[in-house]
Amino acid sequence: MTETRTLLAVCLVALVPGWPAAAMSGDATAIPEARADELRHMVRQDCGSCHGLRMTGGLGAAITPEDLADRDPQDLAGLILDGIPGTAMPPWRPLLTEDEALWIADYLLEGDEK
């Protein structure tokens, strides 16, 4: 089911003119640059409000690349989407797609290069 949805998403992306070539490469985590900029801003502002503006921790745990080095991107994406019940970590599923959550997980694991 997930593969079918991913394939459908890639096909729909391929129909939109002007989207980056990476979006048409079949990479499920290819996010248009404008949306990537929004997600970077969201990570800095929304995630940073709990995890610290440098992601070194605060109300929430540190989420720097070093702190997340042994984490699986898919697991992190699941945490982002569903939150952690009983904690201040909210579910972001109403605002993010699975690909966007995976993009954020990869972004956190790789660090801010922009």
Second form
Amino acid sequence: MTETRTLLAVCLVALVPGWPAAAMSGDATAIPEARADELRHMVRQDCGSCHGLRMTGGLGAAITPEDLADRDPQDLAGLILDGIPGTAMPPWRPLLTEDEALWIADYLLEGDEK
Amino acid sequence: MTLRALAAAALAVLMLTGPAMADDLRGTGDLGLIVEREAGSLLVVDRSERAAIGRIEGLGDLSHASLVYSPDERFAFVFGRDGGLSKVDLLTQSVVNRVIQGGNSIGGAISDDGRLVAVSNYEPGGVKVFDADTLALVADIPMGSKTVGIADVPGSRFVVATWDTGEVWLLDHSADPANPEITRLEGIGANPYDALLTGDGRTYIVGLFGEKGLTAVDLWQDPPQATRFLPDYGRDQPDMPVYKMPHLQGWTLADGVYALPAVGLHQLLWVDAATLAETGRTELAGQPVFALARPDKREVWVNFAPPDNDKVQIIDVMTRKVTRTLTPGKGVLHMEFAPRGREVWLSVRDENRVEIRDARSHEVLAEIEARAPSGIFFTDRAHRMGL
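Beyond the form predicted alone, can we have the form predicted together with the partner chain?
So here's everything in the complex, that chain up top.
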């Protein structure tokens, strides 16, 4: 199921070259709204433990949209899933699917509009 | 008749005003503050009434906020993530002063004489020290690193550890508050993530994230002596992800032993306080965050990092076994015991409430509504070293 979703998302992106990353985050087909709410909460609260409630940094780096400008969403999703060895950034793969990590990457790049 | 009526009226006035004046006076010894992290506010609570009695707003970004109390237990100094240092009055329930002193702060401490408030900053990395009355800057000590685990040491001193450079700095403000005498200990270990001062003010224990083990600094020695301990704990086991750093404030000294939250292991580590040797481990339900001794030291209460942060486990100090697993609700961020250990207050962030439990029967006694509550701070901290 997860793989199908990822595939679908990848295909969609591939079909529309130059589709801005931001457009993907609204991809309701990938992440149900209830889960998206949970992910938003998780970013603010759990990522916020280190990165700050407002993503302005703490023990972890600042990760506001300005700080992340020009970062590739796929790369960010990879960082979220696998962490950064040798630092305090843990791998979130046990708690997130790849789609969810990508959703979070997009959410961070866009900023909190909700 | 008229005289009688007058007398009665006078009596009535006396009866009305007398008690009203008595009500206007109050102590602060059973008060506390609860951080509402998202709202940037503090809930003022009364332990005796088990109720919120007010709210202080306008404190900025309170993620990871902490606070310390003035010696008279009337004022609190609040350290916000946005670098804000705020002085609040529990009696008038208002912000009496506020300065933005840094870009990103992590905590603070108050000197033993109550005159100096030190703020530990991530950005710019170092410590700034302020006058407790006016919040005017007294000393600025850049350290070239994020700083963690600041605590007050007897004699107008502060101690702090540095995340990036693995050092401990002792700042002695007793001779000249503006120019502290600095003692710098290098080679404490890789990435200190937090530290604590024991209740007697003698030993500063530093937790390490970048390598296994911890470091104890004996502040009675001159110069202070650093000793590594538990250098190998968990080396034979793969580390589990740490989704929230343990906090060491409130690390337990119970019955001659430290009960320490392991990093990357779902365990509580028992260490002989005299020899710093490991004496046992207790398996836990998740990555421990706080390991707090009930004030009588008979039990240790532990909360957890995500995804196990709905639970609290209670460990019997004599048997070192988990005697009970409570599930107060989603996001149990902090616990604070009443000074004599009768009750414990738990913040349940995701359910917007604080739960008050009997610390012996563990029954829920009351609940208080709060907006995404995190830290709970009772005023008795004013009289405890390291808090």
